[in-house]
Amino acid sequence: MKDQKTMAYLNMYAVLGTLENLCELDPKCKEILSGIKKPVSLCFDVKDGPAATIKFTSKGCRMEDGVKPCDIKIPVSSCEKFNQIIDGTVTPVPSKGFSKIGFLLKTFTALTDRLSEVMQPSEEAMKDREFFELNVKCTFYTIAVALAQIGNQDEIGKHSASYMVDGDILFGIKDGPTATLRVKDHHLVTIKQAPEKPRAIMKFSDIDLAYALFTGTANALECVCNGSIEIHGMASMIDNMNRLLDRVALYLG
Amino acid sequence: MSKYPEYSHEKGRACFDRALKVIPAGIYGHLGPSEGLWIPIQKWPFYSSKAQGSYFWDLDGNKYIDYMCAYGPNVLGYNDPDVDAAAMKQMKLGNCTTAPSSVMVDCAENLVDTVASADWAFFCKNGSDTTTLAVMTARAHTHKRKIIFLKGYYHGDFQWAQKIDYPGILPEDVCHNLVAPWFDIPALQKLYDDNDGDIAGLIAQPYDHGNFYDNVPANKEYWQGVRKWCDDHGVVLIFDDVRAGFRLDIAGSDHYYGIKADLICFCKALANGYNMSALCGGEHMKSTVSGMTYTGSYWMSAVPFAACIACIDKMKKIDLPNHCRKLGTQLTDGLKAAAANNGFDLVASGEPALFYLRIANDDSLMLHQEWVAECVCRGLFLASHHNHFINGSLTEDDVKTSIDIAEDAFNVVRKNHPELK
């Protein structure tokens, strides 16, 4: 069963957070961003839930955890409401930054529309290899961040995290994106780059395999057996990360 | 130049590729690449073609000195002539029959005479069958619900013994499982108090022999303390001796630690590979077990009982625990010295009969996995994550050869890691 609070954390950091990567990888997003004359920061502050501030420039965007000084602030009354905003069934209302409403309505909406297009692609769109790779890379970052959120928020996910020893897990696709899942006292943090000294490694052989795993047409354990997933190091960390991956499918599948 | 050239596994790989098409994961479970942690998979033999004593051969004709012993069942050596002769003799008389063979009674009597805490034996097939029966029995006996496990536990793969986040497990399957740290009797009391005394049993392996960390032997003082605590609180003490059984003490690992468990589970070493398991217990538990609804199609097959009797008799004859302790110590001392010669710090922990190994030069186990892989592909079959097993057919010459292969493998790893100098 999905927990609304966990879902809100996923929506904030894993889904909205993927804007960082999309803006870096996607020419269409770069074009949208090129219209930004001065940096704009947008803060979502969810009551009893996550809070993050995203800073947009003409070059890209970066998300920071928490409420930071911002141009536009959107307070959200509950995790449920925030999830509805991300689903597109509720319109966000800012409490600050009415002069920047144009950014919210045009630029931000164009970026999130593009995010939806990439993350929920049509079959036709996926036939284009470039778009396919963009989808898989963005999905990778979404999943990598979702792992930490589920390990920290979801009741069953916390159980998996409780069995993880301290250290960095390298989670990646060969010749593709790589992330670090950092464990410290059973609290998880995702860093969108490879660790310097991983204590465990889980690497998919290629982007097509990653897609098959993300869409549930391949099983990670089976891939370990056939050698298409490479694992090294503290396997108990990977074992428990796999259990978190199972939960990611529940929330984002 | 390596003294022991690296094996290749073309035929094994081809067979595994066939398997992947018709068997989920090719080889599932602990004998396969995933749970068995074959890192990297290319270094492992996949399948065996034959086995004898302490060795098996793969499909490509490569020979291995086997310290996993099929993860325990090979306790006297593969194809032990005495056990096999007893099994073959019984096979000609009958095996899976409507009226069970009387060899079942002979086997139960043998176990009762052998295991110090046993007044009866209830036979099944796998370790999980017995741990499940033990937990059910504890609940039936006490009319209470909760079971205490000790951290790092493994009591088989039935739903109740898995964890809440495992695939296919419901929170309801494990909602009466409580976990206490090892060697902490006040923690048991806290769990008892926090749960209003609703504790049916405590299930534990004889000592902390979990995976991925140094194993920690117990002592008599600890187990005597636990025994007293269970007695004081009406909690059924269940010894899961599936893995360690008979290798520490022919009379049971509870006897080794100076206590009598209420229930004790055996499987792996019971019949030298013939498929059977047994739950044994004290007289005070017998009527409860008698009332359980619990059976299986092959649980009273006669051939494994005949094998079990021959196996127990031979384990006594050769003083198996002493043999395992002596050769386990020789081996681990030799491996540690071979490691030191190459600049590695190899830690051997747990009981020598079930030694656990870990290269302590890094905390990721990557070096350790690399060394184990180099050992395996040179004919020394080890595991990187799990305790090992000594068997009764192992010789001092086998130990010497094993240390020699291990030294060669250390040498290979050292050359691959000039940064470690």
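Just so we're clear, the structure is a prediction, and the values are computed from it rather than from any experiment. Shifts are known only where both forms have a C-alpha. Note that the rigid core is defined as the largest set of C-alphas that superpose within 1.5 Å between two forms. Residue numbers count along the first chain shown, from 1. What changes on going to the form predicted alone:
- Taking the core as fixed, the only part between the two forms where three or more residues in a row have CA shifts of 2 Å or more is 219-222.
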Second form
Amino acid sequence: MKDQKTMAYLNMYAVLGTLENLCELDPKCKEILSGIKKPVSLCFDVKDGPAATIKFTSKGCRMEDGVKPCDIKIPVSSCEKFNQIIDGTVTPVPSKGFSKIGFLLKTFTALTDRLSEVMQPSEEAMKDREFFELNVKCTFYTIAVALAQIGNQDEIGKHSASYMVDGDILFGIKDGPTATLRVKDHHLVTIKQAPEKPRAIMKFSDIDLAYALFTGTANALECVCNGSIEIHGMASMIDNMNRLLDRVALYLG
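Having seen the form predicted together with the partner chain, can you show the form predicted alone?
What follows is just the one chain, with no partners and no other molecules.
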């Protein structure tokens, strides 16, 4: 079963957090952002759940954990309500920033609509190679961040994290995006760049293989055996990261 609080953390950091990468990679998002004349910061503050502040400029966006000084603040009464906002079944209501409501209704909505278009693509859209690669890269970043949130919030995920020793796991795609899953005292943090000294490595041979694994059309064990999934280092870290990946698939699949 999906836990609503865990889902809220995934929606905040893994889903909305992927806007950082989408705005960096996607020409359409860059065009949307080009209309921003002054930086705008938007904060979601979920009761008994996650809180994050996203700063938008004409060059991109960055998410920072917690409630920070912001232009627009949206308090959310529960994790369940926040999940409904992300699903599009509930309209967010700001407590601060009514003068910036145009940004919320136009720019932010346009960016999240584009995120949905990329992350939930049509079969026709995926025939375009450039769009295909954009989808896989953004999916990778979403999964990479979701691993940490599952390990920290989901009860089964926390059990797996309890067996993980301190250190960095390199998670990546050859000639593509790479991330660090950092373990410290069984708490996990995702960093969207490669670690300097990983204790373990899981790397996919190319973007096409990553897509097949993300969509469940490739057999992971066969890929390990034929070397298309590169695995090195601390076996227990990889084993428990695989268990977290299974939980990610349950929540985001």
